[in-house]
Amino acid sequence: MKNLRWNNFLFQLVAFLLALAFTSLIMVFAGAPPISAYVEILGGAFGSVNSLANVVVVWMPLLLVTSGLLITFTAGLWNIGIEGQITLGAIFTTAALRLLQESSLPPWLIILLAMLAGVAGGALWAVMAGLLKTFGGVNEIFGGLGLNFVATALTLWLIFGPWKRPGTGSMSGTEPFPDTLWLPQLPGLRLSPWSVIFGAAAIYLVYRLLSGTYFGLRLKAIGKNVRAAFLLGVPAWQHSLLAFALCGFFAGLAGALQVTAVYHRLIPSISSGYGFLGLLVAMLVNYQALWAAPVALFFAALNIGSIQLPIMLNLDSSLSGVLQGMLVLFVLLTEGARKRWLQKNG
């Protein structure tokens, strides 16, 4: 078992080095020094308290989304609709805040109710993808993509229609909410301690759910072979729908945090691409919750640190996306190589 873990670590290390080498090669062709680029990324992510806080601002919703995706991936479900579920969480949160902000309720209760509405919105959108798959025969990938487009269109319609700013609609989003309806933030920073609490609690709960409960064992059985699990008495479609709902729960919470702790309004790209980024993180950790937090932190640091590239080296910040994508690709390739090696030497 110990040798198996070391082999797995070595193959993962090779994947990381290959991704780094490939990205460095791209930089060389672009006429930029790779070492300087990586130094700038590190400095942009961890060079100051404000930069570090911005990394955590990205890390927490990404961790929430990854936590949910680990549940659906365990059940063998590709929940590509995660982006739409974040968006619906943000829409429901915004709707609740708009409805209750003029009420006599205390601000903390309004925020709580709004976040619960966001969780409900994300779960509802996820269950719709599950229902399309279970009763409509629509693959969850295609159903999820379709629901993503609907969520984006709904966001734009609300921003430029019923919820537009006084006078005219704006791509900057809806009218900001008063600071009494913001989650508390650290002085001088964009970071809310509540985001950290929610993110840490989510990954811990998912880790315990998947590794120490009967429900987690059933999800793994469904993910391995849904027909065999059904024949063994596992209610497969019910568990699949529940997996979707739980994933949507965490995605909706991420959307609620985007409204109450980050942007304080609904904006067109409220999901910030965290859904697709969470898919990469979940694949990179091979669906193991134990590694989700550090890998999500690495991805968040790349996102924030890469902002320095166009400023200091005249490189586009999307280079961090190249490194992230290559890292997942090489991990998948090396995982296949590792399995073949184990078959030959096992």
Second form
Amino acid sequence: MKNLRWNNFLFQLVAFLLALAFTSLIMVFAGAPPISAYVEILGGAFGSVNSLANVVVVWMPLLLVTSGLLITFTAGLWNIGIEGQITLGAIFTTAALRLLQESSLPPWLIILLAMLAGVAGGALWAVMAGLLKTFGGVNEIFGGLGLNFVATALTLWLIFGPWKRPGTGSMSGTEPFPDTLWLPQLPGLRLSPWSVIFGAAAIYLVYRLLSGTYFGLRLKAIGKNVRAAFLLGVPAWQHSLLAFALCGFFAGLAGALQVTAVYHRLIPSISSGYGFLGLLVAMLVNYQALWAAPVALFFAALNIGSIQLPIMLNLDSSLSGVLQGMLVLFVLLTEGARKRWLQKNG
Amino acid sequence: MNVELRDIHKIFAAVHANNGINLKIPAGVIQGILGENGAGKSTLMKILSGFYQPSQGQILLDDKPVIIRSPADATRQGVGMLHQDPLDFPSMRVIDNFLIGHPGELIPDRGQAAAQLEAIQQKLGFSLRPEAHVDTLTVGERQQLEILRLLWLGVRVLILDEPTTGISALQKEKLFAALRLLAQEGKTIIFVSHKLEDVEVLCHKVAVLRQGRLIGEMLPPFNITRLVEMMFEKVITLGNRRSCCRGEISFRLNALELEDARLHIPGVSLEVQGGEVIGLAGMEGSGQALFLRACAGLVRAVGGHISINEHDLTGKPYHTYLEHGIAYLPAARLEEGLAPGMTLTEHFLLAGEARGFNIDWEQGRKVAQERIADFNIRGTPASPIEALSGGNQQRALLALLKHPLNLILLEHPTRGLDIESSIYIWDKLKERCAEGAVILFISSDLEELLQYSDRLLVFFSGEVSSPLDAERTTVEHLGQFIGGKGWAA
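Show the form predicted together with the partner chain, please, because up to now only the form predicted alone has appeared in this conversation.
Zooming out: every chain and molecule, the one shown earlier first.
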């Protein structure tokens, strides 16, 4: 058993090194010095309190999204529609804030209601994908993909249509909300302590839910063999829908945070790609909720760190995406290799 | 083709699945391979057909040492294997399945292939329609298709793994006739089974495996008692029939009418006493599976009524059936009954009553440990279910049953299991009968049907017989009845 764990760790390490090596190779082809690029990324992510705070600003929504995805993954569902669910969370939050900002309600209540609206929006979009699958026979990958496009179109329509800034709509988004409607932030930083509370609570709750409750066990059974789960008395489609709803709940919360804690308005790419990034994290941690926190932190650090690259080395910041993608590919690859190796030598 | 296996070893982790096996099979011989579950039969055959590489040892075909790298390589060298579960493509047509795996042109010549298919099947006495879709065929017919395909590919050694499970008596006759013909032509036939009667009527030579070793070989006339001793180290008898009927009616069907895409079962009426066992006999696909699923609440009846202990369950959803103590155990254990990737403990927790919201894992492991001991399952609470052998999976499935139950519905409860496991499983089932549960089970094993049932229902293309008294029915009579003889018009 102990040997197996070592063996697993060794393969993961090899995957990480391979991902680094291949990304370096790409940099060499692009004419950039890999070592200084990595140094820049590290410095950009952890070099100052400010950059560290920015890493956390990315880390928390990513953790929320990953928490949600762990639920759907466990139930055997590929919730590709996660991007749209974040976006709908942001749209609903913005709508609630716009609706209530002129009212006499205290700001904290307005923010609370707006966040609840966001959560509902995310859950609604997720349940749509679930209903399409359960009653329409549409695979959740296709349904989710379609709903993502609808969500993006809806955002653009709102920004350039009904919610456009006074004068003319622009890609910079809707009119920012007054800072009374912002979630409280740490002095001098973009980071709100509420994000940290939500992120930490989400991953802990999901960890408990999946490893210690009958609900989690039933989801796992559905994910492993839906037919057997049904025959053993698990209400299968109801649980699938609930898994979608819960995932949408967390995605919607991430979207709500993007509006209330980060951008303070609706912008065209409000999800910041955290949905797809969350899918990568969830795949990488392979159902183990506790690992989601460090892996999401690493991904967040890569994202923030690579912002420096265009300035310092004239490289595109999408390099972090290359490294993240490589990492997932190599981890999956070495996992396959490890299984083969175990079959031969185990 | 002469086949020779020299000192074959296969080691999986802690298991020595094949331990120094030497076997010579001359061309034109039907070689039987006997052994209980886990004796190493399948491993040996998978080595010969290229699925596994031996850890040590040599294979000789026509006295030349060969290395068989893959199943495709095996067919190229003339060795083909017919698997227990047909490896075909159910949604495709017969002719397309036939063509798959055939090396050839970019664009296959279907007309020519169909003509060749026709020629081979005429010789063997099969009658498959090339345009039929494979999912409309019975298991026996799918087997025939696979044999035809392998022969067309030029196979000269044909390995059959438990070919008589799940096929009708009639199809078995056809299969045996075809195999005899192929042997006369000089093909080598290897027949893997744990059914003594099949081996007895078919084989020219039998080898017995036990715990990975070749125990010995026997030529006809076969001494069955001796063969059983070689397989199990001791003689096993099935024990006495015993009935647990209680007198009062517990399960009632009133003119139950069923329908699916292929079959129509016109009204079945049946009254079953608590503790009674009803065997459902018939060729695969004659309606018994549909009937069983209707009793489980998985298929809705077109007409009539189902009730258990005077509760009318007609048209109610599956979970209502569960609440009334009805359990259904499907034949496809890993596909429908159990969830691969989950441990025994997780299965027991899932199937048991949820105590609150949170799981008490300590308690769960304790329960699992108890059930494992109680049902004699070879595994630990942390064993993934797919790591257990077929017999142990079946025991696990039984161990998942709730307490108490009113009605247990089983599909092929002992398919693929050796005699000892079968007896064990029926002991456990009879305990449930003694507690008052009704059992309805499907089986294609006539001995099993007669041994354990109180009454029998025979299905023949949607027709259902009136209940037969199992004690006064013989294997011959039942066999004929299943084959469609003796039905009053």
